[in-house]
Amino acid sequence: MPDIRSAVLSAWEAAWDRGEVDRLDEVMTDDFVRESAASGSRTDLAGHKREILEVRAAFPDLTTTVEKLIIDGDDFAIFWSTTGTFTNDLGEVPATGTRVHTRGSNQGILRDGRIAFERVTWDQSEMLADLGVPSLRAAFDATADSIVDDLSGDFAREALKGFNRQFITGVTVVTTTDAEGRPRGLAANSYASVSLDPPLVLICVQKTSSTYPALFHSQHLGINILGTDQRDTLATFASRDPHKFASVQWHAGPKGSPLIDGSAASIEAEIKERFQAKTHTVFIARVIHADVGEAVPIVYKAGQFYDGASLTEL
């Protein structure tokens, strides 16, 4: 029988350093099963080869180390780290260019000197956590099932359209930079703020949009509310106008990212989380500066604009 510690150490990084994974058939069974200790997922050695294929196909830099390797009978541990730069998509997640470096550990069971079963401290979820983009398994693992939450539903559409109806909002045009340095942006008024301390806000930008993927690369982003003398600004960032900044006057935040002139407040704020919501992101900022205005703010509700000083107190 072959040492089976060469053979592991040798398919291993065959595997994922060189994208070898028919090496895998050499120290795996026919019937492998492969377990993710977060989330309960098993996939098959087809599933397992596509999963490290997609893998190095966005980080086409990986190297790994194993650091430790533990074979006791039946039993065995493989425990090792991973460096690798997000140069191209993985699933629905835009690359961000960022470099990143995790580790984790495969605990398994032999049968007749190849891997039968094993399972991971770590899976594609894990490595976007790394990156700040957790995120559900199923956009990139068609094997996931039953862990995987089903946001579809019945729910009746008009019921729904009602409750926002009801709910008002003020108006913000979130801003940032492509990889060019070219400034972007979009209205929206789906920003809330999560806490004070520390200083983080939210807000959600729909995949289509064509501010998404500067927005999902980016570092920082800027969020703008808009004044009630900004109508035309805000019916140009509603547009899909590829020149949306060439009639805006704006400066650039401490990190770079547009700042509208004229508004009623403005923030920049670092990118720290972007959590993957079937057709929408939502993205978690540290909120770093901000500049606040004498201008009246636009208010929002029912598919109408407000003027944010007519408002009676309660």
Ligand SMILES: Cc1cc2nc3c(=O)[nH]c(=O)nc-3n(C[C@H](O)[C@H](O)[C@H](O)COP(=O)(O)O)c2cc1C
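Numbering follows the first chain given and starts at 1. Rigid core: the largest C-alpha set superposing within 1.5 Å between the two forms. Just so it is clear, the model here is predicted, and its values are computed rather than measured. Compared with the form predicted in complex with this ligand:
- With a cut-off of 2 Å and the rigid core superposed, residue 16 has a Cα displacement that reaches or exceeds the cut-off between these two forms.
- Relative to the superposed core, residue 246 undergoes a C-alpha shift smaller than 2 Å between these two forms.
- Once both forms are fitted on their rigid core, the CA atom of residue 73 lies 2 Å or more apart between these two forms.
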The other form holds:
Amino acid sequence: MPDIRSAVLSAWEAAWDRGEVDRLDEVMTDDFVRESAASGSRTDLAGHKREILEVRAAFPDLTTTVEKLIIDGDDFAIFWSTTGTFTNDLGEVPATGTRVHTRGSNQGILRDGRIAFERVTWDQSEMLADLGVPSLRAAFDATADSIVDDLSGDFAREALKGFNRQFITGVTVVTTTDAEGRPRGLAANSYASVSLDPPLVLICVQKTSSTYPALFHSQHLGINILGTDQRDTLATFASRDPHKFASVQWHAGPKGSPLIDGSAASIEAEIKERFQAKTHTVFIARVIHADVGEAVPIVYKAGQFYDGASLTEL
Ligand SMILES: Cc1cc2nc3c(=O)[nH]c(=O)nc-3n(C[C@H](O)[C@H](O)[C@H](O)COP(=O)(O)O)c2cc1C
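For comparison with the form predicted on its own, produce the structure of the form predicted in complex with this ligand.
Time for the whole complex; same chain goes first.
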């Protein structure tokens, strides 16, 4: 009869590295409970076995290393790390083919020489970095250096400004609601249509914008193309006025994003990606609702605004 220490190590390796999950029966009680320290969610032994098999299906070459196993009376702690290639989709998360490394620790209680309970603390930051996903904190931090790509460069600022001044756009107001449900928004001309199928759009927002925290945490946003009668609205939303919506009429889109009445056109979209680009975040969003009005859009070029009705066709 092996001691509990070598039994745990052997069953752990069999289950995680070879998918022999029933070996866990040797070291876990029938009423075993596994709890996530992060979410508080709990699984029983059968659920835990299913989880291991799902993870192994996504990472078929998974290998685990037990860094340290401490057993002290009925208390135990195990420190582990795992490496594997993300080969097949895991639930709704598409496979990336990336080699991923993650680590964690389980702290628990033994009963009659078997594990009766364990609480798992799992550090996802290494894994997310391997997958190219920066941590939310770093993504949110305006001062954080680029985590994934080196975006530095010393191209002449004036030359790029000159290039941008030759580019003609419309002007939008990007909107959302904050944690208290209050409408928030800012003027933005960085709108671009990404694709029609799927219906994706992008908008690029500076992290120092007062609207940014609400936008970053939102699931949805509104984009309103301003018309020539909305010159005042444009000035309001290009400012940092904390009460921008006091002076405009608006209504909520299907998911609650503020849509400004009288706009040339408005959409509501579900935020799908938040790409970090140093000082700015590029939001990619899937359109779920569109209103196209009769108002003539404002035209913006090189810091000046023009009447979209008096364009001359080439
Ligand atoms: C024509 C125009 C286009 C703008 N485009 C953007 C943009 O694409 N992204 C951005 O972050 N700010 C853009 N701004 C600047 C913001 O509107 C401005 O910084 C505003 O004060 C932000 O308000 P907030 O800090 O209350 O969010 C633009 C301003 C103007 C006038």
